[in-house]
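To begin, one chain is listed below as structure tokens, in the form predicted alone.
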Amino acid sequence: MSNLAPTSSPSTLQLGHLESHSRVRVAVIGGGPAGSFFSYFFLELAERVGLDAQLDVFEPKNYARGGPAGCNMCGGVVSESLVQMLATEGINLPATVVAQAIDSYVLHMDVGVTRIKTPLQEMRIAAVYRGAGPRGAPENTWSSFDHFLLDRAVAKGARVVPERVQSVTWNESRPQLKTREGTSGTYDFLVVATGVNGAALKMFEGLGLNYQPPGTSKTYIAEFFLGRETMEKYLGHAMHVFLLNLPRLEFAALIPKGDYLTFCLLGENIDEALVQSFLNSAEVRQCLPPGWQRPEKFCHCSPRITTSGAVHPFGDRVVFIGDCGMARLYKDGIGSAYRTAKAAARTAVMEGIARGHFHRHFRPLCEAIRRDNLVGKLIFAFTRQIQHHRFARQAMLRMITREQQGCGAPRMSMVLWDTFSGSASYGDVFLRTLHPFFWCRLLWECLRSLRARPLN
């Protein structure tokens, strides 16, 4: 047994080669979306090519449980583009998993409020629970999104091992896993889908992979019970987004989910002072019932979110996917899990499991996400400038309002819709802003805002 990374040549690490000798054993650490997507696609491809494979998913959490015990710490918004891609894969989200269908975004600023309707007039954005609902919610009200995905993988042949992996070492150039409960096994291929919350990634520091975890920042997510009638009256079927001039706050949203309201704050190390400033703002208070106060006990967490991708997210017989590999900045983390998991599964089955195979066939996707995130940082920097200048906020509001009234093409509306929902890449969003009519209208509205009285 050794802690040094294997040095096998690519030809000895092809799954086709392993197939001719014995059953291929695959271990997946983490049963969240990334791990479930990989298991689903790997086993589907293995069946197509006649590969005899055993796949074990190590996941200590039971996602069918409510509260923190079954939650995967996420705002739980599935973009419309991902909903459509899952449907093409034969994965249709049932009504019991979708806690709320979102039909529009309501943008709140100190200069006014405007509604951005879904471009296709369809309710395709799904608000879901990553577990079976918040702490204290009635049982069997909702089905867990993560549990649903893991069940799809099990239906393909995956075996769930409800134990926490404690250590990873090399055994004759193959990864060997040991759990806290004492279970030990050697595998031909290891997939790491642990996310970035917790200490699991420390297991890979001394394995000679040169892997460096992603950069992260602390966020804030909370679930508040309001009741279905109150939710319908004050929030409807819209996701409420806030562009407020609060330091370190990049994005904030109120997401309706049946009887509960999800608060989601993203930015630079969200702390209690910033949370309190957000809750006390007039723009947030007007979305809530009069006199509403944050209860003493409620379901909340402060998970970490990636701000940069991992370095060297693959090696011989090992690949890192989802948040612990490469994920989209701030938005559509579930979509990133889908894309990286599918690319890793296709590479492993169709090409091989050596570092060279992943470098040629998996790395291009990682680099595309990395480049897109750089564009995303430019977009959020531009958004921060709008947040800091009142006349710019007024200009944005005027421009969106005109577009939603049918006056001209919805250029700003589409930019914000895709930025909020994560339905398009940051590159596509940026290209839309390069249209000359976009800037002509925005500059015109800025001039009007500088000369006019403040909007009501």
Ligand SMILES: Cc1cc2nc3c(=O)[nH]c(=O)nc-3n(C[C@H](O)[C@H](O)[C@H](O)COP(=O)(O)OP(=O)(O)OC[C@H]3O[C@@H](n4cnc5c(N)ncnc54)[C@H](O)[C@@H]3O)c2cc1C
Given for the second form:
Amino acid sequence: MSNLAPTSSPSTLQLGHLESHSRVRVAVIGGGPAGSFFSYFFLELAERVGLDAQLDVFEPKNYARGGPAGCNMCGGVVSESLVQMLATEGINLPATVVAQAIDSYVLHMDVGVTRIKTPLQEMRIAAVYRGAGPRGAPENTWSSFDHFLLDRAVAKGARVVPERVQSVTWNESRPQLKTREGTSGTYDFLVVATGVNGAALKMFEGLGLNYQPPGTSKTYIAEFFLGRETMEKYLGHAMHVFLLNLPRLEFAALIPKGDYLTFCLLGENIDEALVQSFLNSAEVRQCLPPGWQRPEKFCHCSPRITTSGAVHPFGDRVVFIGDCGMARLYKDGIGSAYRTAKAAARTAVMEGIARGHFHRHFRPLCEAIRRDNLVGKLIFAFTRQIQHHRFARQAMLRMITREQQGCGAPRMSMVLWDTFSGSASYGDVFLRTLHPFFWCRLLWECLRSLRARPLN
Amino acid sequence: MKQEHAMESGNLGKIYRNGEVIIMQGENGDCMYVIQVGEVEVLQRLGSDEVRLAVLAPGDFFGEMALFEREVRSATVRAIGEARVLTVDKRTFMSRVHEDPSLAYRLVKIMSQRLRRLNAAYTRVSAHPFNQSAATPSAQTP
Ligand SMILES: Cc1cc2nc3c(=O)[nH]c(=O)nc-3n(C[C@H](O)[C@H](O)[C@H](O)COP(=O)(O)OP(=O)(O)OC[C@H]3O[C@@H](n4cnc5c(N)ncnc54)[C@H](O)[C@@H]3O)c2cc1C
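Please show me the structure of the same protein in the form predicted together with this ligand, now that we have looked at it in the form predicted alone.
Following is the full complex, with the preceding chain placed first.
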């Protein structure tokens, strides 16, 4: 056994050509979206090319448990584009898994409120629970999204080992895992899909992979029971997003999920003071029944979100996917898990599992996401300017209201729709903003706001 | 048992009422559809007659030809009873298929199965030209 990264020639690392076994053994650490998507697509591709594989998914969480214990803490919005791609793949999200189908966004600012409808006015965004729902929710109300995905992988032939992996070492150039419960095994290929919430990534520090985990930031999620009627009355089928001038708050949303309302705050190390300011803001209050008070006990968590990608997310016989590899900034993390998982599965089955194979066939996707996130940072910086300047908020509100009334092309509406929903890449959103009419209209509306501003 | 009311809010796609046309033969299209709940029928106009080509169920897709070519819709699709159908935009599909060509694999596989059934139906009709029932439905979608 050694702690040094193996050095093998790429040709011996093509799965179809592994000499020592007839059956390829694959270990996946983590049965969240990335791990399940990988397992599903790997086994599907393996079957297509006639590769005999045994795939073990190590996942200690029981997604049938309510509250944080069975949940991979997140806002749970499955983006419009991912819903479509999954349907194309034959993975249709059932109504038992989708807690709320969403057809519009409502943008709240101090200067007013406006609704942005989906381009096709269709329920194409899914709000899901990653576990079995908030702590205290009646049992069996929803099926967990993560459980649904893991089940798809099991149906393809994956074996779930309900144990936590505690150590990874090299055994004659093959990854060897040991779980807390004492199970150990050597595999031909290791897929790491542990996310960023937990200490799992420390296991890879001494393995000679040069892997560096992604940058992260603390967030806040809370679930409040409001009851179906109140939810219908105050929130409807829309996701409510807030552009508030609160320091450190990058993005905030209220997501309806059946009887419950999910609060989701992203930004720079969200703390209790910031949560309080958000909850007390007039814009949030108007979405809630008059006199609503935060209950003493409620389901809440402070998971970490990735703010930058990992460095060297692959090596010989190892690849890091989903959050612990590369994910989109603030948006569509589940969509990134799908994309990186599928790219890793394609590379492993069709090309090989050597560092060089991942460099050529997996890294381009990681780089594309990394580049796109840089554009995303620019877009968020621009949004922050709008957040800070009242005249800009007024201009934006007027532009959207006008567009939603059917006057002119919906340029600002689409920019915001794609930014909030994560439906398009940040690059595409940026390209939309380059249209001269977009800027002419925005400048015109800004000038109108400035002229209407009372003089001190 | 999942609570029924909890599921009402979780249906994706758009509702089409019984008999409502989802796509019309001869019209331009730029999206594909995936059935979430219910059934639809695929009909083709032949002069003044309408021939039912297929009945499709949840998980089936139709209108996929519009993703690959710029021709008009080759058939009409109507809801049988209430149906929920999800639209897949050509723009979204194209941008993803560019990154991951294997996304089209399932579509191609099912289109190939449909072509196989169509060939079989054609062979049967050619062999027994006066026997209308020789043509099998579910051979084609628009
Ligand atoms: C506040 C917040 C809101 C978000 N909202 C959204 C949203 O609305 N939509 C969206 O698309 N994305 C959202 N995200 C991002 C999304 O949560 C992630 O991108 C997504 O969960 C990544 O999936 P994953 O499989 O890589 O990791 P995870 O979902 O974190 O799954 C990792 C799995 O690995 C398991 N694991 C960890 N260590 C071990 C070990 N040692 N042994 C075995 N198993 C292990 C864990 O139990 C877990 O099940 C949000 C994130 C945050 C923080």
